Amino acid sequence: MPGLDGKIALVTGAGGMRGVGRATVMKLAGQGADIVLSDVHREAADLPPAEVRNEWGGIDTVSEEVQALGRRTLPIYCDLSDPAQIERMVEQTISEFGRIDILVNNARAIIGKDKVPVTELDKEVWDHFLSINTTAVFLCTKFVARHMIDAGNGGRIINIASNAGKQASANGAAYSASKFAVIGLTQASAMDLAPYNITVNAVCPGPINTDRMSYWERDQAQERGITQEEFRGQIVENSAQGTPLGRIAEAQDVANMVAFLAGEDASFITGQAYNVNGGQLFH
């Protein structure tokens, strides 16, 4: 039986064709939740090749998929680097549905421009990663939690962090710093919101088999004279070989953990950061 009947979920970064956001939206909707899904308008140069080729419709297409399950939905385009747009997104959600029971902070900055040594990292790139990956999570949490507190029904806040939020690597200063910060924010928010029966947890995926856009992968593919998708396939294969369970995560693996944390079975869990990485990292 669906376990989220009547719940209202807000999911950011939900427009990707093979992304964690879409998988999460469909998982929550399949369990009975009505969905508000957001993403930012992107130019074709900022989209994965498969989405351009298939003329993918982003959150509008995902919204149609949710409606096909018989659930209500509201797609909202929102630039998470703009605090005013974040606050407006939350207010639109409350205006349409009256409350928010579940918040999934899934959106992240497009990776690639950050993959340089710290001595070569532009401050503008650093600022962008902190703005989207950390500050937007803080602001979504702040604005949504206020409504959850006023409603008095508790709630669930689930942040998508990363293996890189627990163990950094070379050429990853901006991304790792932003995701380490998400885990700290998760713990502090969990303590602040516990008196209101609002749980706050994080999910920390390792590599995920999505068609996510990466400027670095695009440039590396061009240097090798192969397509971006071919280069991405090589990365997936190499990562799978280094994973104890023999494959990297699918978007659905992450969505399954999100759905668990959103449900009643996780009502006594808060402040935690769960790895979904096939055994790559035990921390």
Ligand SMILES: NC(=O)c1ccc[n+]([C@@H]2O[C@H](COP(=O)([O-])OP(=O)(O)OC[C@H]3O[C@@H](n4cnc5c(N)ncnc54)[C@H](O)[C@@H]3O)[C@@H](O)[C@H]2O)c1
The other form holds:
Amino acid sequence: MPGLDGKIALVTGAGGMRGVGRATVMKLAGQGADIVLSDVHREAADLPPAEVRNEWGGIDTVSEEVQALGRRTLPIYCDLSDPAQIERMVEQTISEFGRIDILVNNARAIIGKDKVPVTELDKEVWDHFLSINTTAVFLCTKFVARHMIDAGNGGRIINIASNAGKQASANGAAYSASKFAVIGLTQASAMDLAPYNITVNAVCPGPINTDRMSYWERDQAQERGITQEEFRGQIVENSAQGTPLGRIAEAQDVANMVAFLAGEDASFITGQAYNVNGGQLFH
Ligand SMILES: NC(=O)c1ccc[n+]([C@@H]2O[C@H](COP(=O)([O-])OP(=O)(O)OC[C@H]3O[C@@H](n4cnc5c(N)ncnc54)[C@H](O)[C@@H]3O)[C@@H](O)[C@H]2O)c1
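Show the other one: the form predicted together with this ligand, since we just had the form predicted on its own.
The complete assembly is shown below, putting the previous chain first.
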């Protein structure tokens, strides 16, 4: 019997064609979980070029893929900058599936506008990053954990942080602050929820070969007269060279760690922040 048979998992940021969210959803569903998939509606200008070209259907398409595995799904559009929408998403999940066993906080603010020195960083950009990358993780944890406690079956909360949540770099103030905060939130909520057998852990990937939208990459490509995808290819190649294991992470590498933390073998692990980075960073 698959390890997550009968479990209900809620995954945010699940609609990207090559994102960690989709890989995670497919991995958890492959192990038997039913899946609530959440994402925000994005304009074409905010989508990676390949998603526009392929007329990618976001969480609706991923939902069909999960159903093809024989699992139940519930796609929910939710803008994580709005606390009321987060509360509604959790309530909708409970009224449809009755409970939530696994929460994966995977979504993040679209990157790029944050990639400036701290002296040039707009407060609106800072606020947006903290709102999606940190406050929404707190609110999803708060609302979902209340139901987990009431149900009395324990639970798993897995927050996708980053290398940048342990080691900042230049032009990364908003992103790093938001991810450092996720690790602090992970530790504190692990303590608060331990009495209810709810574990809370973080996963800290290094660079991943996702097709994420980045305004910074789009602008850099334009300046160089190449396509956004060509510029992205250069980043992937450089990243492989700077990684001891000689390649960039695939979304699947991160999904594998999430599935481990969601499964029975991780039942005595909580408050931890696991690196998935090919040896780039050791603490
Ligand atoms: N891609 C990388 O190189 C990398 C490296 C380290 C850590 N991570 C982390 O891994 C996770 C997944 O990364 P990815 O590259 O697959 O993600 P991504 O950049 O493609 O975005 C994740 C999802 O968040 C959603 N999102 C954006 N704004 C939202 C909003 N307002 N409300 C709801 N959802 C919203 C997007 O629609 C998208 O589906 C993120 O937490 C990211 O910080 C990624």
